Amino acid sequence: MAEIVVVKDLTKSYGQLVKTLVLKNITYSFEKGSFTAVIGPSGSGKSTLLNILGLLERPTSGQLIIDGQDFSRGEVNDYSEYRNRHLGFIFQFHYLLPEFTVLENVLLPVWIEAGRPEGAIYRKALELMSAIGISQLKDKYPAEISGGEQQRTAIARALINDPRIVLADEPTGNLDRETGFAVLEVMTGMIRELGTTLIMVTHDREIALRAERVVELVDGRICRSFVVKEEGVERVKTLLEDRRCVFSD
């Protein structure tokens, strides 16, 4: 399978005077079309490493590859229109805009690229949202819904322009347990259906063995990985359970 996402050597560092190293030369390759987990203890640096996939911040040192384009010197803000078109982003907190409806924060992506979307695109959005079962919401305002159906919204905005890559960052944490693991069902169906890569944050361990790979962060670090249909998902279950870590240098 294809590399769609590669980083060598990573870093990032905050502060002038005083600098605090959070990403210590990640080296790592996401496949097209795969499922990665990332997980590790708070402050490792999962979401800094998940806002540098998604060019929300720039690496300190490193080189960034996606989809054979370098994006390891530029500023944030010239990927703007890169981002929108080919990236899709799923938070936790849902992020949609309390003044529109939820069809309209579906077409938020399309509005921002092409102005005010035309009738095929509508159409688009209204089959997409069937597919997430969340159609007959689409005059609903973001207060009037349930959590579930909120991160449903988010989803189905996330794919509206069919991104090649979409980055979810802790996307089912602020859901009940089945809620978040029916999100997770819609979402990952989703994604499979249309070969687009998914790369999610997430400090739930059960989550994080639906996935076919899993990169385990530590003190801004990878300590080790897995592919899980290689090693089995319950050896890489009891490998998560061991809390130590073993560093490759």
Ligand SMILES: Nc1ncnc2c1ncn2[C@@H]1O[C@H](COP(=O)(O)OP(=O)(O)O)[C@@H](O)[C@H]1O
The other form holds:
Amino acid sequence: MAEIVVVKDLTKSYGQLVKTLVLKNITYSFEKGSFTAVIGPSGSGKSTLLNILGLLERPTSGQLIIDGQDFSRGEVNDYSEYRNRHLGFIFQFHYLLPEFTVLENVLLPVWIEAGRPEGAIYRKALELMSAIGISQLKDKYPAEISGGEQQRTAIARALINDPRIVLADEPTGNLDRETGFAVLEVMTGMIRELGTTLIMVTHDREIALRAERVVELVDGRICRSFVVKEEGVERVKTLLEDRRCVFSD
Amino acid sequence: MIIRPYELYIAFRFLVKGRFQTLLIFGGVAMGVAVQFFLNSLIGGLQVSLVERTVGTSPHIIMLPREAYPTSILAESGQILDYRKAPVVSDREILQWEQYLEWLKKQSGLKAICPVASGQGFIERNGISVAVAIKGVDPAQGAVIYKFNKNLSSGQALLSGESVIVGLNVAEKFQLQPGDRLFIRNDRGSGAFFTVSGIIDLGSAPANSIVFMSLERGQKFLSLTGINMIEVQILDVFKAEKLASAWRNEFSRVNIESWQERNRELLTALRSQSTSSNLIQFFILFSISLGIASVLGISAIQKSRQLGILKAIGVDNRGAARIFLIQGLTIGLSGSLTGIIVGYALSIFFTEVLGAATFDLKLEAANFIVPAILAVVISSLASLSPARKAARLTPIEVIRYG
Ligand SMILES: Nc1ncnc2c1ncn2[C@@H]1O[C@H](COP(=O)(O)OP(=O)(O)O)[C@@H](O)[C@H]1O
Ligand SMILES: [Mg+2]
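Form predicted alone already given; the form predicted together with this ligand follows:
Once more the chain from above appears, this time first in line as the rest of the complex follows.
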């Protein structure tokens, strides 16, 4: 099994005087090309972990290795280029730029990387958008399209630069159930097809079932992790129902 | 500073989409530059016209015989020699005047150097006797200083032998026509007949009471062996005082006066005009910069969400800062350019359409270059603080808290 993201003894604390330990000695390896769901109750540190993996936030201590490269030190600003080239982000509140059309939003990462996109990239963007089902919206502005369409746009934007890893934080959390599942379907389908690694935070256990691996965080620790295929879907269901994941300290 | 294309792309998009705010600051800059350009041209034109009217057809610097200086009435022994001796004497003529003329001819920046025999005369005609100023001048140099050809209202500018050019006031008083003969008496009671060759209008009553004749004729008429004045016109009128004071250091035996000294009120008026115009311009600049700073500052706060996303997907701190610097610079440049055009149009409208000025506006590059450069600098400076804010913002602030 190839590992793409490795964290060792990773901790994160907030505050100078009164320190809140949000992540406590996280050690885990994310498998290349797989879909890992990070679940856990609200406030357990899922978003914090994801933001650290996405180089948007810095760990307080411990090791972070992405694709063999050590990211344990340095500033968030030092990794702008890496985020642009190799990471894709999809957030709960789809964060599109209202000043840009759907197509332009999708192309923004290309712009930032290389300047004006040439024809081939336009075609690629349009193909991606039609695969995701938003090519007819290309000239509309974010304010003119629905929440589901906005999130599809964010997915296309996350994928345009062929990232090594896509990080998604409750990408369907702001959508109604039906739309949410449709968006999820598109996203997981696309990412599987491209062979991209997907790490998704969700508190929806039903969504977690679609993942290949599940990591459950409770109170800043990994309380358990498993491979869905190995456990079998039925057992995973019962595992996910069991919410008693308690630490003794 | 290397500007990356995406910085321009995003900055321009922010400007275009923030229509109202953009127009607001753009308009502010354009208006500021236009008003300053117009004001500078107006005041510049006014000053040039005032100065031109005052000193255009008169010497800018004159050399006179030394002013009264004290003489000793004591003998070397300390005894009083002569009670009746005047305690001061003054030279009637410039001693060794050719030497000054030669020296002046070597100086640069001078337009005309005219030796003058100056004094008083009395015209008697039809029972009236009126005092006039007599100026015997070098015909060629005098023609430059007094612009004989331009200011001649009738006749021709001929100064030789008994031919004289008379000022308009004199001509009107005695109903003189070119070709007329007149008798001028000097202050010692003798006199001579002269022929009017031309009548000249120099724009002011004192100047129009002059009778010009040739230098030789003037010397003879005033019983001078040399001359008692050198009149100089220079290329840049505003340098007169500086030149005069330099010459004063050079020569102590003549008295040197610049037009500024002889026109104190005008000079004060010009100065206070410039001061008030500078003050107005300062406040214009001040309010524009406040406006730009606040509007760009607000826009930076409004755009922090966008900046957070942009930073998450790869814009670095410098890029984020430059997005705002570019906005400031763009507004400064385009606003200035528009301001120059509007200011020009305003000036043309003012003079051509309204016909509001009796003088030409001084439409020169310096009048808009300074305000335009200042506007660009100020716009850029005003965008520094939002740029710094943009650079400091971390993507996580936005992603976590919206
Ligand atoms: N900037 C911060 N300062 C202090 N505490 C924070 C900060 N960000 C997050 N936290 C705390 O960290 C904990 C984990 O937050 P988060 O990772 O968002 O949890 P989850 O995504 O699992 O709901 C929460 O208790 C939250 O209040
Ligand atoms: Mg969260």
